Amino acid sequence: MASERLEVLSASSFSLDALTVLFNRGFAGYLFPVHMTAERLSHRIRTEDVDLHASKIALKDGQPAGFALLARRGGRSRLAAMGVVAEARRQGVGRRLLEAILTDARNRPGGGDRELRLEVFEDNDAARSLYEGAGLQILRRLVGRTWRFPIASPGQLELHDTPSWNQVVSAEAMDLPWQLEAETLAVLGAPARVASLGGKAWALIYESSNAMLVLRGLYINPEHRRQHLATQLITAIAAMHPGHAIHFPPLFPESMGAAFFEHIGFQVDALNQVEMGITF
């Protein structure tokens, strides 16, 4: 059987360059083009708390066939990325990797993890079927939103480094996906930056291209909500980046700020995710 030729090892035995090559091979032919560099992968490992010792590499006949990157915070874990090289797909590699990740999570020293979560694109039927077959359940839908022709209105913005984000939002308990948690956003580093409007409204600007400005967070101090500050903040950011659409990636729970986003002109993207999880 194909599974008998599979060996699963800790990802810590692979170099960053080897992991990068395997990452790109594992995502060949994905829903959209993926090109990971060693620098970007290192950044993801650091900011998302990926544990390479707990992460897995599958070898088929001695050759790398797939990978599963696992992030850990306290008693929680997240499958940060999983991929199988094209020539080894539909041969049980992904199932074997997932089994190894779940077995470790259940049996980790000190009582095991409390839960494991992941995000998967809605249109990735094969991955969703794999996860559902292993007992994970859909928790919520995560959507991306884009304002293609934002209104620009200059405002008095202050720019800060990303650790300030944690100082602003950490006092308020919020159930957010892993990539939006304060622990992730606070260590993104440059070129990510935080823009604030009078110390009352805050946005985390993640990256920009010639046509798109990506935001990874929007937060209004509780005592200043319902004062249209979110609109003022976003339009002031648009004024600083003329010609850019404003984009929130598909990491945000569908219900979060839905009425606000619709009111000012954001549209839900075509490619969205679901967050799935299992408790132990």
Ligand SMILES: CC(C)(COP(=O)(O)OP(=O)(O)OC[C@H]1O[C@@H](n2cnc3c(N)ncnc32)[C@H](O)[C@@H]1OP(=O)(O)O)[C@@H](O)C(=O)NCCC(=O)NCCS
Given for the second form:
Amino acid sequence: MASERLEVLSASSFSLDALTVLFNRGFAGYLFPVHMTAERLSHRIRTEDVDLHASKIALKDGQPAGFALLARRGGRSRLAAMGVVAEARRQGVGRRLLEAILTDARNRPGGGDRELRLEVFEDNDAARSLYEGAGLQILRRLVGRTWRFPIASPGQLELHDTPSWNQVVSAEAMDLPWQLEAETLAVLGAPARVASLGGKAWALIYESSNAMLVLRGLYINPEHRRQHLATQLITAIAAMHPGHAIHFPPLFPESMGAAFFEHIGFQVDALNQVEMGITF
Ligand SMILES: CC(C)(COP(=O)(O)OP(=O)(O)OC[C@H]1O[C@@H](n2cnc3c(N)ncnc32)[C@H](O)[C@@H]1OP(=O)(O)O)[C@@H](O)C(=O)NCCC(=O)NCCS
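Please give the corresponding structure for the form predicted together with this ligand, as opposed to the form predicted alone shown earlier.
Complete assembly follows, chain above in first position.
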């Protein structure tokens, strides 16, 4: 039998629907069920600055076997998602995809990217071992937190659309993971929205599903910290969403706001991520 052929090409040669099918096949048997839709994938591509031309598809004997989505902002890049179809795993497909992504990042016109980062669930041994083997190092732990039975206390909340998040955090330089950068949050659009208290305390409400309210941002203007405004803001948001738990997904650097979250009653989730990176 002729040896199997592995080709790596740009993901821009695939339709959004074909990419969606490959995404779901690549995430079969994942830590939790993944049901990507073309609409959600398009939303991720738009909000996370995924560059489809720089993203990769692997073909094994001419059949789609894996994908790697690459996001880019200036001289920084991020592996936004990658997956290999179950029947092609442990045959070097993931390694080839990652090599292609890293080679491109190093050799991009204008001197190449400065760094590449990604997030991976702590329990995903296969992916962590692949990334470590390629020279990526753990930068920090990203935790999720949930307040199951939040105290509700009505407050005078102002609601804004998501572009206002740009003004909220623009003054303070923060090293946040890609999905929490203002570039991501400001372009989310409805149903995401920004809630504030007196222009001093801000939260980004991402979505509400299954009696869970998901927040992606919490920011108190520096001059108004330690005045219980974060508590007032969260409890006022809880009052607007009776019966909902409040959840921050596992995207938040572990140390960020840790004392506040513990104090108010949030618990760290069971499934957390690490951010990994490599500089060139
Ligand atoms: C992670 C994943 C992409 C790896 O793809 P793959 O094609 O199977 O990986 P490769 O065959 O190229 O393996 C390269 C290296 O990765 C590591 N690796 C891959 N699968 C592994 C496993 N099941 N257990 C431990 N290490 C593993 C090994 O270091 C391996 O090198 P080795 O074979 O010399 O030991 C694949 O398992 C997958 O699609 N998982 C589901 C989706 C997912 O988790 N995506 C990553 C999200 S961050």
